[in-house]
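Have a look below at one chain only, the form predicted on its own, in structure tokens format.
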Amino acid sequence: MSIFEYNGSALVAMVGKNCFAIASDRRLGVNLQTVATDFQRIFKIHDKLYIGLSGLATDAQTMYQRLVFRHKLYQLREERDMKPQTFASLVSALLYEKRFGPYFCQPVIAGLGDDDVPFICTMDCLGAKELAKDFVVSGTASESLYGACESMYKPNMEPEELFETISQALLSSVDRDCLSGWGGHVLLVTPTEVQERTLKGRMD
């Protein structure tokens, strides 16, 4: 079993009309044994920028702490919040500098940039970025997430429809992966507000 599958995870970010949603499952496991059912994988960097970290849970938490530290330094120096594109480059550089003993994480970054244009991207554990205009996925359930998102996604969705789409894609995908699941956690970000919702899924 790969080290990326040790704790199990499912992450997806999706773009709508001047908004985006990012969702994860809530299971923390050790191989096939479930340890916790309320595990947080999506972290806030600032009001319009979020990062989801799939992979090894301990590395995800360590990496988040280092990213918060770097972002606070940036805020002190520049007196503004980091743009999503800049933050993606920061995450990529942080991963690449540890390439000989990498963080076993595959990040999903989602944010609203200039003029509230949504930006999403994902990368591997060495920091190779993959940009997308529609959706990005990561984690042990990524294969079934690709299928669900490909069939459900459509461009320029309004916030409420985007929430419904990403929720259905996540719930149907984690049912096909025994290492992730136990409900979901969805963040819907628009230029004016952030909605945080918890999904109930199959509890097995």
The other form holds:
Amino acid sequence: MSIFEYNGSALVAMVGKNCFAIASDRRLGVNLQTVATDFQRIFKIHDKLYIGLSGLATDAQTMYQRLVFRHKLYQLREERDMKPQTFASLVSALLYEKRFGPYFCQPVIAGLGDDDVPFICTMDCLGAKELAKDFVVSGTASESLYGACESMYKPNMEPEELFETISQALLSSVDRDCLSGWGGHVLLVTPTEVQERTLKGRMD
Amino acid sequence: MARFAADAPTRGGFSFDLCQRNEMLLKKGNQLPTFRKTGTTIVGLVFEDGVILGADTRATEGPIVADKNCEKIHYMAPNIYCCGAGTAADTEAVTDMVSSQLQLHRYATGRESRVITALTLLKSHLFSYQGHVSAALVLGGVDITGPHLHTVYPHGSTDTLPFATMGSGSLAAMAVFESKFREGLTRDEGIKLVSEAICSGIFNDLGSGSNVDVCVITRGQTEYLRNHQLPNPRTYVSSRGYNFLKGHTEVLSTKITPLKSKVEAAAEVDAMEE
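The form predicted in complex with the partner chain, contrasted with the form predicted on its own above:
Below is the whole assembly, all chains and molecules, this chain first.
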């Protein structure tokens, strides 16, 4: 069994019209046993920048702590928040530093950049960035998520429609993956507000 | 104190902290993950006025296509570009690193970078990691000494060639080059031949796919033709798409946080009192 399948995870981020949504499942498992159904995978870096970390949960938490540390240092030095593109480069560098003994996590970064232009990107566990204009996926359910997002995604969706689409893509994909699911957690960020919702899903 | 120091921005280079832990996980039966590779077809050829580089745009993660339109032609210097095949993180990191080193060198010397400089920096880095940094590159550019095209292998060996192909689709592309290449091609003929070679890789090699990127480098000018050809449009596009009505998804709880817009405090300058 791959190290990525130890805890199980599903993450997806989508771009809408001047907004973005990032969603994750809520299961934390140890191989095939479920240990928690309220596990947080999406973390806030600042008001308009979120990072979701899939893969080994311990590495995800360690990565998050290191990133928050670096971002706080940046805020002290620069007296402003990091732009999403800069943050993505930071995450990539931190991951590549461990090239020969990597962190087993795959980040999904989503943020609103200058002029509230949404930015999403994902990386493999070594930090190879993939900038997408539509959606990015990560986790054990990634293969189903690719399929679901390819068919359900439409460009320039308004926030309400984006929320429905990302939720349906997440829920239908985790239903086809044993290791993820047990509900969903969706964050929808527009220039004026952040909407955080928990979804009702199959608990199996 | 030592623990804080470990988290502060490090001096650069690789860190091997987690190697012991990862070895332990391997022994316990967990397999190492597959890294994103660029299955790839990358090519380069020398034509009458300079160099043309070409690449496909598919990035794979095992058998799955992770990115349908990634960029494999990396910038090294205004007159030097490099296509990368192998582990995606390695090709990106090594080309970024050498690009920065070339920039610093340009500041120090005040001259345009030479292709041979980039080549030496790349090969010495790759050799020192004995092939573990898995980057196979096609480096091309035009400098004061003329047009140059080189291939760099993950272990650090290099070749200087009039036409070159690398990656999983290299045999398909080389077949096209071997039959149609000749010295002194014109710009249009060169672009057409490069596109044909990449298409050959896209259609015949499973690790390559999607679109054709071309980069034409001549003395004093570089043209990066991103998505020069798109031979694989989406086949099944539903005009209606999915329509989920508002309220379709069952929500357990909602929390809405308004974001305060950050206002720049106008610096009020008080006149100094005499």
